[in-house]
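Take a look at this one chain, the form predicted on its own, written out in structure tokens.
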Amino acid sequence: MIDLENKVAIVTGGTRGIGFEIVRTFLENNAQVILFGSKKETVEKAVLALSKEGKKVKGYAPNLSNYEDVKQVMDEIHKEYGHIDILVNNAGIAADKKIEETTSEDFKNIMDLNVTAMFHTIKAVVPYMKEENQGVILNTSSMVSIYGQPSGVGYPASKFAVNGLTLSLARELAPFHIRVNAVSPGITKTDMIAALPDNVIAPLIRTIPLGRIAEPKDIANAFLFLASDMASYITGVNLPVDGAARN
């Protein structure tokens, strides 16, 4: 077990899929966790599900596109817990429209949640991490940030931006002992993927040298490692967790 005892962690996009598994995994390893979701209802549902497993977690639904809203919630969390040690930026949206079908609003919405929201959460917690002279910021990127995708240009563009943000902030914040890394999940068995028929899943699996789709726990464990002191000399890294399914 990796011990995150006495660590306070915030996980955005923590109500389902990979984010929910990150929350669960951090809790299993003794962190105090606050999850963020896009809606009050989904936050309450996630908190209830974890409480039924005997896990205590708190949840918020701030508007991540509004810096003042984000800062207010971060300030409230800091006031309650006294410190913020780990920030996981997992909230995001994807798209697969061709460029001719993608509107300016579509593109802006993706960039707002996948990049600007991440900027807002980081900007809000960095002063607190600097006070403690330590901290960990982890950003969810994607394997398409490495080689792109054949449609839905906004999503890989946003993840390329996430990589640039990660690498630059790793250098900027290193003097304050704040580590900044990214994780690039491959195809993962979230609800959306699990609902696909076998004739769609099978060709996907054939592209993965390890011969299977990732479980959310596979991705969460990568976040756990990077959040822990075992990764104390790792910063500015984008860690692919994709079974070697790279082009």
Ligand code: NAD
Second form
Amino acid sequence: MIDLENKVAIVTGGTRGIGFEIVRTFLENNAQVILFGSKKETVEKAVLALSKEGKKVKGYAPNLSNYEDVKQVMDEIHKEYGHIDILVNNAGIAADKKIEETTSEDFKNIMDLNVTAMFHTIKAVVPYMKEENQGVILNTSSMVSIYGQPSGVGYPASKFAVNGLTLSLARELAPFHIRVNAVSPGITKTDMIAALPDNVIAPLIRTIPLGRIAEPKDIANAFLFLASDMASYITGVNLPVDGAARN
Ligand code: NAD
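Given the form predicted on its own above, produce the structure of the same protein in the form predicted in complex with the ligand.
Complete assembly follows, chain above in first position.
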């Protein structure tokens, strides 16, 4: 049995897609959850959708590229809840332009959200986790962090960086009983993927040995396991959840 009772969890990119399902799954397993999103309106929409399911959650929209902004929100959460036990760094954007069309700004934007924002949230919560001598940090990577991809180079580059950050911090923070792991989803049915036509989806599915695209719940369950005490001896791993897709 997994039970996150008395755990306070923060999930970035929690307003939709994989992050929203992680929030829902953690709530179903008794955690107190705070979700982050990019805009106040989308945060309010997600909080309302969950409240209609009878789930209580708080939401914030800090500017993740600004450390001071992130720290202020983390301090506020810590003041209210008294501890922060789980941090899920899930916010991310993708890219698919060829190198010639990719601007320096495109590259910077993707690194800012997918990597620097993760550094900011971790830096802000680690002192609180050290105070408790425990904590769990989970980072959303991607199957492209293992195999690369033939376009949008900033995206796999950022996810390779996520893996480096995960493995290094797992070693740095292990003496404080703070576990740091990554999850690498394969193609997952979020809004973006669901909108693709059948003739695009069908060839993608043929590359996946399990014969289907992941549901957000498939990915959220991996986060749940890694967040729980069932994974108490697991740190510094990058767990692929991709139906054995290898491309
Ligand atoms: P999504 O676009 O549905 O959701 C992205 C989330 O990130 C949203 O909650 C959004 O509010 C947040 N976000 C976007 N820009 C932001 C910004 N500038 N500041 C703060 N928050 C911002 O995406 P998703 O498919 O659910 O992806 C979630 C994570 O999973 C990402 O890190 C993505 O790289 C990774 N991933 C997705 C897939 C997939 O097939 N969907 C596969 C592998 C990895």
